[in-house]
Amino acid sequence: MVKTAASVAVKGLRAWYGGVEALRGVDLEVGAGEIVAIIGPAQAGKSTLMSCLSRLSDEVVGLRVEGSVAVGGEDVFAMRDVAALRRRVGLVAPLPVGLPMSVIDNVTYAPRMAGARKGPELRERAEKCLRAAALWDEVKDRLDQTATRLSGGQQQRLAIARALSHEPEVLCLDEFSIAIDPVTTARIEELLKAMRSQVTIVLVTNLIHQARRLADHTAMMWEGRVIEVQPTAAFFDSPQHELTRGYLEGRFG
């Protein structure tokens, strides 16, 4: 995978829950402007390698974690400022998880809590983010009311709409289209497509079609490694690990 500047960079990374270890060693490089999806069966390890990119491994009781993770060349477990490091890596959870307050508060929260404070402002960076996640239209006469009225699908939506809003420079998706219906699906891939001059995407899904449509690189996990990483083209036509050929074709996981 040859990449001229690397804006995640994961080495040797391990994690254990209490003493069941779910990251084998871990190496995986994602590109700046790039979109990697990572695919494999349940238990691989997805999930855990996606909530060390943030740091949100701190918050799980009993998680020991090894090795590195670096965004933009930066140590994450050796910055002091754990806030900062979550305004630069947004993430996405598979199922949605809104704030209880008004549609455009969930979407500006992040922006006030680092000290941003101009209501117009604000606002125009609500209406962007709201755009991006093909939510706009939607809610946009009822942005003052309480966001836990909106349908699944709708706060998924929104779910993105607030990892956009503090303009991060990674966006980890964990499985971001399980409550959305495919035509909404769909428009969020264009956008996302177009997102990627300005943000680098980290992609979990078990849609191989979805991983097709969207990635520049794919990635296999299996059993907490990473054990395949091509361009996507390759990947599908030709992968080259009997593991991923048994996952692609069907034959289990």
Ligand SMILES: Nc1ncnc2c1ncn2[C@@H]1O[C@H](COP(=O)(O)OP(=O)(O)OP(=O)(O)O)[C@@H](O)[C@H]1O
Second form
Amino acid sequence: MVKTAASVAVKGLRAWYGGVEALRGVDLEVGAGEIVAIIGPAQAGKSTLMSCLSRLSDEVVGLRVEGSVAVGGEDVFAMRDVAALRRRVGLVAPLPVGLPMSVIDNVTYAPRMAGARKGPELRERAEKCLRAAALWDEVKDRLDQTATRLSGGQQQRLAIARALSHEPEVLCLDEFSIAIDPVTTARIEELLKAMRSQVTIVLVTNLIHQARRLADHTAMMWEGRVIEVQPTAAFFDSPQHELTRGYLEGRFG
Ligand SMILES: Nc1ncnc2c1ncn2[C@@H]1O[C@H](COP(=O)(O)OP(=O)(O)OP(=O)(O)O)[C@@H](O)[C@H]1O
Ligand SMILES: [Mg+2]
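Got the form predicted on its own; could you also share the form predicted together with the named molecule?
Then the entire complex follows, led off by the chain already shown.
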């Protein structure tokens, strides 16, 4: 379902919404096939950083970006084919909605656009993506119903399935468990773990336990910068930065 994982390298990334400086020089390196968790308080710039990785930032009126992002060593801001970039770098937003088409069309859209014909093979691919997003059992009897009628949590998982249908090299999940119950969250976490090494995962989460369970490295964002990155165990057991310590102890943020 996934091709090859790609590394991600962010250097000196700055972003402004009009006069508001949301990113103030972000540096972050993620190895191919790694899972990195990004934590940090509201407005730290986590979602803005995620939107830059697939250049969704292009679509935001008034947003200006400087610095560099490389995926698999290729300069993202220099790429001409942005649609191709967005297949390589999938982004699942915190509260995504299904495309107004059937469940099956949602997850076969990408391969169909790439020329795949409807048939058993395409259906098999769809099933794989829906299974990987822990959604198959709930939708297998309603594949032809419109996706907008799924529950919030189901639409969240459909967005994950749809991102996977593009066979991404990098999967960015921005607070994916926000609308999902703990049991489903745990199932998706298992599936993400199983995908480790096949796809690079950048995970914005404020669930400390989720970061601990999943991430190889954890990064702390604060006021538009990554102020600390460490292997996950070290990050939580002996944070180096005073702000990270304070945040983890619940003193601020
Ligand atoms: N579309 C927008 N227009 C204007 N300002 C924005 C926009 N999106 C974000 N910002 C501003 O950019 C800064 C960073 O926001 P961002 O959403 O990246 O933070 P975040 O870390 O994801 O926060 P949260 O934890 O609340 O999701 C904030 O000051 C925010 O108000
Ligand atoms: Mg956010």
